[in-house]
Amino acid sequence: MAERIETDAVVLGAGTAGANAALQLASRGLRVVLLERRELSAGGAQWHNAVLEWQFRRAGLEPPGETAGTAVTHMFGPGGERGVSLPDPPTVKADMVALGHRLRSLAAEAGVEMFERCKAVRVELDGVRPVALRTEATPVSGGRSDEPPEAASRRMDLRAPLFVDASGLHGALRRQVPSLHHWCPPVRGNELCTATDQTHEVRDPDGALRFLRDHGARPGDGVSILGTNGGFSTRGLTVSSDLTTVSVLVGCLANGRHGTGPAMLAELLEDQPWIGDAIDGGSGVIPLRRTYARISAPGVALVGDSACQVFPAHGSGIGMGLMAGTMLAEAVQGAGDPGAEEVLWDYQYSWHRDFGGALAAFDGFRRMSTALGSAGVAELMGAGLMSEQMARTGLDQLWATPPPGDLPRMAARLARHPRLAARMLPMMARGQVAGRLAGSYPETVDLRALQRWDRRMSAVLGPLPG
């Protein structure tokens, strides 16, 4: 017999999204239950993690301080041409795992009620609308299981007005509600990344030193190389100032012809030999294209991964998620009913309006750099077309237009590449344009409007490149 269970909402996935959204729920007097398929500590990224202080405030949240910063970074096309070296870089690594577990014990504080292990989730619908969500889980005290799971799993009953689905790129969640299914399309291969970050030991210090003053570089600094393979992918090095560890990074797109990161990990290694044995680290497949144009429907709303909430240029999507657990509560505090859809259309509203116009014009952006390719890629920085305030805003995740001081010489450098100029200018067109459209979005509840909009959105992006 299932036990049943009252609460105001239920957030499925202890990741960094879900975690902060459970807690930013109950921060604002909600009582709030956290499931995860896995044990707690297991939720979400398992690797280090590109993030900006800028997403932390706005999160209302304190930057990690496991936090260490890049000197330099230096960015170079797949052949060794050299593209732009970026000094003071803004983003900074943190450490996924400890985040998600700060996050969590911040939650536990704040009285959220957590279960791991959680299987076998069936959502039932009253009408459009979820109303309980049945599973069977592990109850969790202050963040730690202190049970075996075969004596403390339980059958639950769920009820709530609320649900949050943060389980990721497939939604488990989301995939039961028939409301979101025509507005959250499957996600293809060319708008998924597959990448690898690790940590590891450096066997060689003279070998690293080696590399490192091949590309001009120092330890601390770090070093990307971007196309090799495809347009969309890197292999990122930064090897730390004592020459004892090295962070590499590696991805592309998962559509079966540039390889995984898995596979692109080791290429490395058998290219680089310096690098020893792996410390920590982890793989997954991140989400690309544009955040869904309904990220809500009555009773349900989706953050993170779920929803397509991930920085397209470079497929970052920690900051993008905890911001958005905290925008969904703020839509819904004070609500009598926080699952109604006018309250949770102002969630998906204010989320367009600040972000989407940025994530949308970067996901032009990133498809430009699909079209061209590793050759397209070694042009454009054999050309000196990737300027520090391009790389820059990139890193910084907020669009911006070129300075006029820049765009005499951005025009005479193109014009010295008319192949290269007649890809890159169209696809840059259409990601200012789609930037812009973000600003039109449907205010208040209304699908017409908003398949309208969707649907001038996905004109100007155009089709995806091949």
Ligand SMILES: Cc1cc2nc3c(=O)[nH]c(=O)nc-3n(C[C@H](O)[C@H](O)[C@H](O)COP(=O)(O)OP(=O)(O)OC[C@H]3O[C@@H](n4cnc5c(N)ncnc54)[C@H](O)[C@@H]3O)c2cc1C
Given for the second form:
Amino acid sequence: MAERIETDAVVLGAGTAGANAALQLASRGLRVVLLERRELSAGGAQWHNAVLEWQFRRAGLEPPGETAGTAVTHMFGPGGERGVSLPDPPTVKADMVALGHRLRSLAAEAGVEMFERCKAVRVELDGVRPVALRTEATPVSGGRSDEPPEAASRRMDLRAPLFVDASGLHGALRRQVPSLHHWCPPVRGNELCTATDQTHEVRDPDGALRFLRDHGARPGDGVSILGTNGGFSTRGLTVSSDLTTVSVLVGCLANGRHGTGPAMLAELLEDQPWIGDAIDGGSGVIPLRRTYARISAPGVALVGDSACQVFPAHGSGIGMGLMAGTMLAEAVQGAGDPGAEEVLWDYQYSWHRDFGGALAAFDGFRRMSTALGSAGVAELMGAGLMSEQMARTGLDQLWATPPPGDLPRMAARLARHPRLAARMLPMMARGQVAGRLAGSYPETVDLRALQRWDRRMSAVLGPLPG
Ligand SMILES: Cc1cc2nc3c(=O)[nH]c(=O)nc-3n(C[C@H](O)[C@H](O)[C@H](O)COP(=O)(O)OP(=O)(O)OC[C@H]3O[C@@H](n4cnc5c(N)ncnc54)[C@H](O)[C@@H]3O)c2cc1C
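Having seen the form predicted on its own, I'd like the form predicted in complex with the named molecule now, please.
Let us now look at the entire complex, which starts with that chain.
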């Protein structure tokens, strides 16, 4: 017999987005159950990710303490074309394992009940609304599964007014809610990034110094070579200041035409024999499309990769997922029914108003880099069209129009590259319009208006480049 548990919210997935959603909901007085399919300590990203302090602050969290910033980021085209060098880039590298532990420990202190190795998740609907979730899972105390297991697994029938899908790309909960199927199609091919992020020992410091010198860089700087495997792709290396380690990030579209993250890493290791054994890291796929128009329905809300709350120009989802969990908790705070449609609409409205525009605009940018291909990215870099301001706003995940002073310089450069201009300008204009359109997201529950808004957004962004 399954044990019946009444609670206020059930969060599925204990990666960074789910752990923070659980923490924020519990901090606002809700009883919360957090479920993870793996061991709790293995939930979410397990490597070092580039994150932004402003996003932690917006999420109501202290930025990670043990971070490493990059002194200067140097960007290149695929054939070595020198792009821009960016001093003091806004991102810092943070240990995701430590962040996961911190969020889950804080959530446990706030009273969140946690379970790991959850399997056979089945959602029960009452009409369109989820009302219960059945699963079998093992309880964990204090948010740490590295302590001895306290009990055997339990079969549970969890009843709650709110279910949160934080299970990542595949949306294990979302897929069981028919009213979301139309709005949340699976993400595929040209909208998916395959990536690998690893830290390696430096086997040969002289080799590392030669690589840095060839790229006008110093130890502690980042070198990003863009467009190596199709227009949307990167090979990024940051050698530590003491020349002992190098962190490597590679990625391209997962459409089968440009390779995979692991294959790109293997090629890089062959090209750069000074890179030694791996210390830590991992691989995965990241959704790149703009956030789904609808990220809630009665009784259910999506946060993180499950909602496509990822910065599309480079596949960064940690900060976005953290902010989403906090915005969800802010919207439901004090509500009699935290799963009521109008309460959750407030969450999705606030999300699209505050961040949907930047994500849609940069979805336009991602489509542009895909359409340009490797040759176009080489030309873009060689032509000096990637300005420092463009690179900085991209890394800072903020959309900004170029400062008026930059426009004549850009126009002159574009005039010298008419073929490139003809491909870039319409895409950039589409991104600009998409960013503005986010401001007209329907403020109150109105699915017909949302449908019209979503169609307009799709039309503005245009068909996906092949
Ligand atoms: C190689 C690589 C490098 C990256 N680099 C960066 C970076 O530098 N900066 C950045 O911001 N982002 C980066 N990203 C993206 C970032 O890692 C993701 O956007 C982020 O981890 C998404 O968080 P999430 O909590 O939504 O999902 P996830 O991290 O995918 O967590 C989802 C959790 O749900 C669990 N789950 C799944 N199904 C179920 C189920 N049925 N029941 C219970 N639990 C379930 C999973 O086990 C997992 O623990 C990178 C991604 C990759 C792959």
